[in-house]
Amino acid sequence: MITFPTIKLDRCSGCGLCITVCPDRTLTLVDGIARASGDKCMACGHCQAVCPVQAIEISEVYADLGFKHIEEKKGWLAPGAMAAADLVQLLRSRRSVRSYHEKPVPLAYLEDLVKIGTTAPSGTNSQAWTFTILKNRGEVELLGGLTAAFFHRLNKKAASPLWRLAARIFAGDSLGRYYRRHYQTVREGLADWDERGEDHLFHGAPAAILVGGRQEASCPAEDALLASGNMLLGAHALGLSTCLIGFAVEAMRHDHAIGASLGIARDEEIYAVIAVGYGREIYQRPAPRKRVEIRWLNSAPRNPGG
């Protein structure tokens, strides 16, 4: 069902703002006001953004997203309004941490995480993504066990030549490439985890998020991904550390029976885990990165520190 923006005739100003913005032209001027006229809506809020007037409303899209934690600042900040060191000194400082207090995490620095993550871009606005919270480090170590039984049985897999042999000739050598790069660091934290109860998938991390997209995406997995990045540097923000673990990820694209077990539905595929605590890592400045090398078309590659 497609919602449209509803018009409040007696504001409408008739500045014609909303038809500027409004991607799928739903929007024309009747008369000098404001009408939805058109067949499709994403619903993208843009136009309920844009009114001066505070005319036009849609019932899908909500201006207030009740962060708990968070006091948020409901202004509009324009391009070039923030310092663009302040952005390059956040995004520069956040880590991947790999060692974590056994302290908890509030549940509302969780739930104000998942809403960070909805303010990421989504293919035509569908905002199919999903948020799974393991809210406590005993749920935590259940996705754990889960993970490590399904590595258990690749391995068993993996360090048979008959099995590498077949899949180098169905499979591309998805089964060697895996055997050579990953089979004995993987086989050593299996046993760490089975025999001393070391922790080196979540690094001991109190809580994770999971975040996934529906079929109903166009992009799903991109659509993910940048809601991920929005809740790794919000979660900076907020005094906590956090840690991609893509182990988690493969496991649960190969094995939808951890999904099933996490109450994770069919149609629904999950792109990125975050471990998500408060890191024992004290850091004095930020890591460097590796030069890019920047491609510029019909030219020659320049070097940017040159």
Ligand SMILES: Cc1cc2nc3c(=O)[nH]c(=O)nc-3n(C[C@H](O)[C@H](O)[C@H](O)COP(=O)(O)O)c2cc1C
Given for the second form:
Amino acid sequence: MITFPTIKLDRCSGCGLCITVCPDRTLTLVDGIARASGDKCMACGHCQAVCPVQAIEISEVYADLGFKHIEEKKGWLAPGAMAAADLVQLLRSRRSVRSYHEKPVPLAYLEDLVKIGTTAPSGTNSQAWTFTILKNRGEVELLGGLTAAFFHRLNKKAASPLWRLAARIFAGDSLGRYYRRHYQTVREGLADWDERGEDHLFHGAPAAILVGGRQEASCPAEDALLASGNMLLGAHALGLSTCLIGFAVEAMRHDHAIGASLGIARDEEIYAVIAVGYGREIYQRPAPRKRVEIRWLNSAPRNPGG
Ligand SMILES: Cc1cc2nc3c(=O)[nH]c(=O)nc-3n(C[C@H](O)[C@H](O)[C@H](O)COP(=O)(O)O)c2cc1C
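Okay, that was the form predicted alone. Show me the form predicted together with this ligand next.
Once more the chain from above appears, this time first in line as the rest of the complex follows.
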């Protein structure tokens, strides 16, 4: 369903700002007043956000995201209004944490993380992402067990030279690659899980959030991963730690019964599984990165910093 902006005609000053920011060219000025005359609207809300006299509203989208714990600072931060150094420090301080306290994560924090996720951009503003919260250790262990069962089956197949050969003939070398790269680590991880209850998958996290996308989205994977990126940073700011769990994503991608066991609809794909909790790890400094090679089109400028 297409939602169009509603314009309060008695408030509109005819400044035209809404028209300049509308990506769908939905709005025009008629007799000095903004009108929704186009046939498309992706409900991005830019017109509502730019209007100096609050004359525009789009139903079904909300200006107030309803954070439960975070006291949101109202108002728009203009480019350059925040110290880039603070942002870079946050970006560099987030870590993938692999050891958690048992302390449960307040549900309000988990809900706020999802809302932080929804601040991300999405292709054609579809916002067709999904968030499934595993709110306690029992629920995390349920997904852990289902993921472990998937990898038990996969390892059994990968261990067989016959299966690897058959897979190579009919489906390429992905099983062989898995065998060479992951089989042994997964085998050891599964043994630790089965024999000693050691959790190398979720690292003992007391909560997790699954970020998915529905088929109606134009870019479901990108949308879900951008939302996830925001959530990782938001968690750090909230005093929480996180870790992306690619192994769980892989299991859910290949075995849709896992999603079904968690009540996830058949037409949803899970693109990120985020372990969440109070991390035990304390760092002295940010982690280093590989030196990035920046490629300039044509020749490099003489003074790129200037
Ligand atoms: C797509 C993706 C999947 C990942 N899967 C796992 C995983 O299954 N288990 C894990 O411990 N870490 C996982 N990680 C975390 C990476 O190992 C981590 O991001 C990398 O080592 C850099 O560390 P940092 O996140 O602290 O900067 C994953 C990261 C990404 C981006």
